[in-house]
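A lone chain, given as structure tokens: the form predicted alone.
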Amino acid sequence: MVCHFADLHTHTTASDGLLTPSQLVAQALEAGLRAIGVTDHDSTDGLEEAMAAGKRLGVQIVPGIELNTQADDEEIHILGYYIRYDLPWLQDMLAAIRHVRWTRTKKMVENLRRMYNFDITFEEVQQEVTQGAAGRPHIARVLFKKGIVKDVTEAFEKYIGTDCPAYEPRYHLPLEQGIKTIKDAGGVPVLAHPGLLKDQKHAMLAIELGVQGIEAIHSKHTPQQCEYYEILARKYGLIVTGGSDYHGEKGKNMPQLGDIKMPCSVIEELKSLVQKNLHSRG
């Protein structure tokens, strides 16, 4: 099957998505996509299932990950494409990060109970997790189901967003280490949704530290931001990628699968860079 369009930023139940990898691939086919990047937060547990489903349904799977890194007081997300996800050292590192996620989520639930007297338990949040580690989206879904918030967005804006009272800081994987981790695992590091950064100096810092692509096209970028980051990427000789950041949520302001359709030539660029990296290292 010829690939025309790809959405290179999606999530499954292996992190904080609502769809299993198989369901995600089936929905991609329905959305007219012939390729998707599966990029769960700090987890590659959904990749094998996604790739099997992709082979069965004729959808090309770009194996990836989204690492949550930190520079100064800013959280910076780095996508990693075509990583060798079977590396034991990588899986050990990811397991340690996910363990910290559980502790952080539990603290936020305790904050919500103490600060607002909300009727929410950590066990209820755990029930939202199919596999992987619990995170803020799982808390938000419980708050929504209980009628405490009108939608998931409100949960983040009022209670568990970065600057909100119940927020707990996450494990700080340094930006430089995140980029190096992806490269050491044979992948291509890409700066995710730079338009969401509070301080644009961190976009430049990511470039200086060695990202090889910029997610210029993103569902939460304005047209002006898409254009700006595409020009920035071209200026520094970086790959321009794009994706919806789909988590399976429905409703207003929620990105949908295929909202961003990138030409599949981007995949070939990523593959070429993987080979180039391999030759330069070896």
The other form holds:
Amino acid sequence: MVCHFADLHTHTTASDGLLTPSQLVAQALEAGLRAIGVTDHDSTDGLEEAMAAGKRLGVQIVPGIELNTQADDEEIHILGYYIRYDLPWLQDMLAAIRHVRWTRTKKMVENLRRMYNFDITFEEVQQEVTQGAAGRPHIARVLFKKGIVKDVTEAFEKYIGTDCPAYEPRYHLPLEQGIKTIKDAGGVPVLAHPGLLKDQKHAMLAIELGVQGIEAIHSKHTPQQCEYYEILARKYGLIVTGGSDYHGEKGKNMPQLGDIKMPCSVIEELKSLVQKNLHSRG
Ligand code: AMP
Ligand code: ZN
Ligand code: FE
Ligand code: FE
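Structure of the form predicted in complex with ligand AMP, please, following the form predicted alone?
Below: every chain and molecule of the assembly, starting with the one above.
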């Protein structure tokens, strides 16, 4: 089957995805995708393996990252495509952010033990984390495996969602700094899934602060939202990107790889912005 589509938002075991980079790429091939963006939270540790697998299997890998940033009380996710992930200052920064993820995970496990008397330990959560970026999905998976919740969604709804008692906030880069970080690393900053923002003024703020694309097409957007953000992106001369946000979970209501199919021409648009950014910096 010849297919010309790309899914530009996925996660691997380098953060909170369930599949290793190689497994993800193999699945992309099965799903008939020509390209995937690998965008782990606060980590680029899956990229080399993904690129090697991509080369082997003939799937183009768009190297990326997803930085969770903050403005006011809102968490705003910024995707960064084609960042130079060999930069030592960037890796130091990411390592510091992942460190904070661990201390916060520990606090949440303590909350769950203290508030609900759940039989769950930090060590069990640690075992769920294959590489470095610990997150709430890892906690949710332990709760599920122990039969405390019927699925991961229930864990978020009842215990670890942002409005739940056991939730612990963690440090996020300020939005402006997140966007600047991606640009300083030679990448293209893109506002991820704006439809999930509580306050739409933060989408406008991200545009003001210099994102160069909007992920208008996302598995959790309604068709109306996709259309709205596509128009918004065009209005400001920004790239329209899209992706499933696949985490390797198979359950119903979970986004699947290739649920979002973008034309591969988006990749060319991203690459030409990388060049343009490079030249405008001299
Ligand atoms: P964290 O970065 O540790 O705060 O965890 C956030 C991650 O949890 C997101 O990137 C999603 O992958 C996942 N997540 C957030 N809300 C839900 C939900 N309601 N159900 C399942 N996964 C979720
Ligand atoms: Zn995630
Ligand atoms: Fe996100
Ligand atoms: Fe994501």
